[in-house]
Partner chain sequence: MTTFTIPITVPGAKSRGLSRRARLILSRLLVLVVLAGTWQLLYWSGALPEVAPDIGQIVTALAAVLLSAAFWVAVGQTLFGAFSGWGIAAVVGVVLGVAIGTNGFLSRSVGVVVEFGRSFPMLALMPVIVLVIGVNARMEILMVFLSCLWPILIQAIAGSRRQDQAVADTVAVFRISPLRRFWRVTVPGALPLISTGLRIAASISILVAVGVGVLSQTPGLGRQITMAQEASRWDVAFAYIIFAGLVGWALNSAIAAVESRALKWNRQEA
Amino acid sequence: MRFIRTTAEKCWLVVVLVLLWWFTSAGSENVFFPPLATILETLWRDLANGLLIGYLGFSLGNLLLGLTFAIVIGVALGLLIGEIRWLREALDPFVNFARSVPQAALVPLIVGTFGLGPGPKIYTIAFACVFPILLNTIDGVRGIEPTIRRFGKVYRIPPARYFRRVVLPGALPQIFAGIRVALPIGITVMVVSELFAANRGVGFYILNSSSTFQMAQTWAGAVLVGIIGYAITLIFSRIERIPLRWYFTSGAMAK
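Coordinates for the sequence above, one chain, the form predicted together with its partner chain:
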């Protein structure tokens, strides 16, 4: 009973909003706001005939690769910079500057110059995603208790082992927080890079249908991007609980 109540509480607003959209747009003659039924039909048609599935694969593949690069580079650099004080202090203004560069500003340069292929898009996504991960990793390393550090020193744990068994796990909750911040940024850059110039991908689908005034398709693309964004966030919040189980159960969250 209680489960039903909380679920109802969580979902009624979504249902009401979708129904509102459905009925206000039903029979809409406005070219720019096609009926929701038409949008969903179009979405289903292009998903079913494989067009959008292929585009999705391209877009999400770029996102995944870009994110992987960002995680590897961000975590490795973050562990180093967080642990080595002079490096941290020397690099501080540069890191802060680089993360302030609007990610979309790089799209024309990288995508415009290197062409339509997946490579330039992956680089732009990686660059945009690396900073939240890097900064959070540094914070995570800084947050490790001094006592634990001293233990590492007293027991003369070799550096490689120290990084793997002490620093990395200690910073892990923050690292995941950084990845969570990076996800929507990555999705945005993925779409922007395809809206700028592409011949495949979900962003291309949106751009192509809007430039040929197929509004139902444009809306369908936007709805699809929204659903993907939300789904990825949900999936990630499930995945991150696995390596962080010790953290969630340790009560550190309660503080």
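For the two forms, the rigid core is made up of the largest set of C-alpha atoms that agree within 1.5 Å on superposition. These numbers come from a predicted model, not from an experiment. Positions refer to the first chain, counted from 1. First, how it differs from the form predicted alone.
- Shown in the overlay between the two forms, fitted on the rigid core, is a CA shift at I242 smaller than 2 Å.
Same protein, different state: after the form predicted together with its partner chain, show the form predicted alone.
Shown next is a single chain and nothing more.
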């Protein structure tokens, strides 16, 4: 009973909006605003014939690799920059400059430099995702209690062990918060990167259908990206509770 009530509380607005879209678009003859029934029918058709499944696998593979690179680089650099004051002060101007650069504007440059294929798309996703992870990791390291730091110095814990047992666990909640912020950014850049010089992927599907005025396919691609984004965020919110169980069951998070 509790599960049904919780699910209803979370989903009622989505159901209302979908029903509203369904009834307001029913019978629409506007080529740019097809009925939702037609969009869902097109989405199901292209999933069932394998076209979108192949494109989706290509896109999600790029997203996974790009996000993996961003996590490795962002966490490693964030732990060092957050812990070492002179390094943080030296790199602060560069980090703030680089994160202010619009990632979408770099996509044509990266594709032109590195050529076609998945490589440039993975680099673009990694570049876009690394900064939320990096900045959150730095904040997480700086937020560690000074008494815990002094404890490590007093007992002369070796640096590698200090980072592994003290700094990394202390910054872990902020690291996961950074990854959560980076996920929708990565999905957006994943689609944008496939709008340039691509011959497969969900972004290519949207662009190709839009340029040939197949608006039901364009909407179907956009709806699919939204569903995938929500599903990935939902799965991640469940996964992060495993290493952060102590965090979610303590203090204000337990309320």
